[in-house]
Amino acid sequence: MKAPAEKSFEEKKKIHDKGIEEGAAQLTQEKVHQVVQQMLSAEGGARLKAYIETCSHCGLCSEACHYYLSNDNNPIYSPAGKVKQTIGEIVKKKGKVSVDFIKEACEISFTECNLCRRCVMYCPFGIDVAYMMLFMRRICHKLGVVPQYIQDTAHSHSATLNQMWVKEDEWIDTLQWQEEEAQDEFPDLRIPIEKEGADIFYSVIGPEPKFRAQLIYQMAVIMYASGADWTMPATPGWDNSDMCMYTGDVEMVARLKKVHFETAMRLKNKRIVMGECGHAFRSVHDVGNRFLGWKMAPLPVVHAIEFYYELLRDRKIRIKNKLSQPVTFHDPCNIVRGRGLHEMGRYVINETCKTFIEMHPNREHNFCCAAGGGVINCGPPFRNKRVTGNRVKADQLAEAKKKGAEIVIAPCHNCHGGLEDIIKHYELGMELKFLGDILYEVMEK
């Protein structure tokens, strides 16, 4: 293990974001701690106080941080050091921290902890210390601190029930577009629309309409292939996204999954089949519904990595031809981790590629993308660092490269906007693909 460099928060080099600058500059030192002491004393329950006085600082949740390896070590980059940069010492000093302070414990919490949870496997209390940096993003957003880029994604879904500020008919526009050029390969094609009673309500993140609409596209040829009885919904809560749950926005969490919910109970749809996203997923299935005072969603959330077994599995899709290219795997965090999906993953991969490369570490062991946790949602401020932040990732695609994977497969948005960058910056010269790209490739249609 290399030493630690030691180099501190003020050493780092400064990023200036309009949102965390222009928000400091409207605060007081006793507003900051009127807020922060309603936050402990509402919101910080045993939870956070066992947390806190647990950690012993052992170290062995550092090397589990792509952050601290990725930075030789430095110890600030550590799970447990940015804890005691950030809420550990507002607890400390009960809330009487400076404006400065919240400045960096805001860049610490929302730009250095993709809240993958890695850490707390490696924790031997179980620490979870992506909740105490959830936490601190609460506080800053009480504060009115937040990035700026994160935080206009988050206005937008407020505004508009979509993060892209997509407009119904534009959202429409987009359906019937995919829906035409299908019909050029298929006929008889259709994406149904407000189908009441469906069996499968699909979902989608906003930015597919807006950059991707080419998913739409081979969804709808999965399920006409597959004889899938769906429907999409005309209406506002076709986007499954939600860059509020990582801006500390909770109410806003709860207003945008009940919108969600209520559109597929309105069409009286028997499940939600989500897109291959993991924070949409994470949020669906595990936190929206929590927020709305409910134990599980009001009817059964199945991510897209389910629905291509069950397909392949029950033989409603049948291969035609298996990639011959060979493959690598990019575990997701928030369906590997969060749910456990990883065998049906790699029995999708091995059902339609001939060769798969397994990547190391990989399953619930596998190193974070980066761009997790509303990370790359705070912009080009902070892209350089993030990138340089997960040298360990390049290292993990460059071994799998060697062993002869041409083409990483990431089933999650946010993965493919991370691996994107660190390819490219690492010139690792690798492809990068979507389960669902494969599938529609190499299915009989």
The other form holds:
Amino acid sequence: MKAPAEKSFEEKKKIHDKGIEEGAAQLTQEKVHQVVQQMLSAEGGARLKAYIETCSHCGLCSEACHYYLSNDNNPIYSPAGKVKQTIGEIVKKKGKVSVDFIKEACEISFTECNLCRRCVMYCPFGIDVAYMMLFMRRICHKLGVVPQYIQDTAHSHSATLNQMWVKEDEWIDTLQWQEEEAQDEFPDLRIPIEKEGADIFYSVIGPEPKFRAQLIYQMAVIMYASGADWTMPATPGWDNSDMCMYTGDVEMVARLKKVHFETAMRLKNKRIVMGECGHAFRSVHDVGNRFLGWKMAPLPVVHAIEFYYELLRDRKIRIKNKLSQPVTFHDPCNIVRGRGLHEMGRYVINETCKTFIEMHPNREHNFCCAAGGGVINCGPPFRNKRVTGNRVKADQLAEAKKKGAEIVIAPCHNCHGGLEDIIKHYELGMELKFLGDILYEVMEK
Amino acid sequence: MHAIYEIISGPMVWLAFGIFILGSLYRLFSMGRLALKKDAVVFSYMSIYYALRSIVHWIVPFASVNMRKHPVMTLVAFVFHICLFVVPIFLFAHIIMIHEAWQINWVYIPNLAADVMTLAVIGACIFFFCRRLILPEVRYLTTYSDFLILAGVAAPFITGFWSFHQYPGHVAAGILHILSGEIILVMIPFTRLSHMLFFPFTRGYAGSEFGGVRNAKDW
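Follow the form predicted alone with the form predicted together with the partner chain, if you could.
And the full complex, kicking off with our chain again.
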């Protein structure tokens, strides 16, 4: 019964992560017991208890998981298998686990589960394994054992209130730079900063000003062409991303979301429209509000897909020529299983592209990109594991390609990162685009 | 033999039902209290409509994608669970005893049907047992307690069948039948069998979050 786990543990030993190693080096057995027991008694509530006790070890969750399927059905990668090796063992031993155990559990919970919640739809009891993996991550956070790269982004969040160490003047400078660039094309285009009372508060994730400023440009053109009344803030609170949500630092999650919501409230904007990011949407729509004690966000939060859908439905944007290359669509977990935006996504595609080819499985049942849940943010040490751990995604893409799809549309930053690696590694030769890229390309400007 | 019979068919029945009912109430009540204390969010998001929407999809055979992916398992699991409840509650021999004690009775199933359903439960237990041994993903999760629970569930049906058909040693089988029935009742609130109590809540909550917050299906 133990053989596959031992084999895999040997393989895993090759991955060296400074954050995990050095964090663990500071720990003693006593410290682990003390912190874990404290966590179990302070935060281990009815959900954890009911999930652990209700799981009947039937294994029916296995095929939900892309890691399991991509690793030749190795049971250590099944959702319940991962629970068994992490929080399940902790509950069983009432917190009396070793430092080495914490290292292994850290690696499993941070890099072998994307918190995509596909398994909730496969478990007869609806057990939320993502919740349990997050609980495990929170224990790791409390113990100071977190993969280095993602911890760095969490530090950036706490120091700058954005994910990428972007300074305040750099942020404003980026917006003005994109405005100037766009004005070459559209002389009276503006990126309105700090506009009080505007209908739309537009927020993006840290990597947009840092690496993908053209996306801000594109959105500015979409806003301009549709005549939207919009603004972006000049102060921290512009970044809607949230890696602390994935490191288990819930105190920071609350702080970040508070700043984000309060900035929109300060500007008296009517709703928040967000760029094409999945995890940020999860943090604003589903998670951050909870840690602030609100059932739902204090003002409407609209993901870019929904926004594009509205613009096309209301004919605020007109299409010049539909895209001729055949496209396929990757349904991101956080906005499809997380918000049910799959049909709106398809509406936008059908309005903007001539040929749409479905991938299978799709909609709520789509496979995750294996980058989400903070996994890609754990950085290069875990890259190969992430890419080989999602062979099923490559198969899925290859099948769509065989049917003629040349472009993969993924309306989520994390999915982009993950799919880019998969397309390259498996030599799929497909082009990857955001929905906004397509809309920008085919719209009347 | 007689004295043992007197005890297990008298006070122990009361004790078993007492522990089962009070234990179940205690488990539900204490879980609810714990949720109130530490998972208040559960009460905020729980929605009767979406909970029922999800539960219905998961108690109707083949209504979820995963059930369709595993047709044999689905069939066996549904037959097993249905028979598990129908046989003890609607068995003629059980109803007769209730009638003799309290002069109340309800519809019963023909003995032949009871026989078939009993064999179905035993067959399903063998199927689950083999599944635990053969399928790597199930074997990896399996603990000794899973086998004990399986044996516990199968025991009243095996002994009941034995006793009813008066096979050799049926008197002892009868005693074991009552005893194993009592044991399984006591086990329900305190083992993984408590999924019987918690299913509506775990499934219902998943359905509520998926439906109410995430605007998505969960089946």
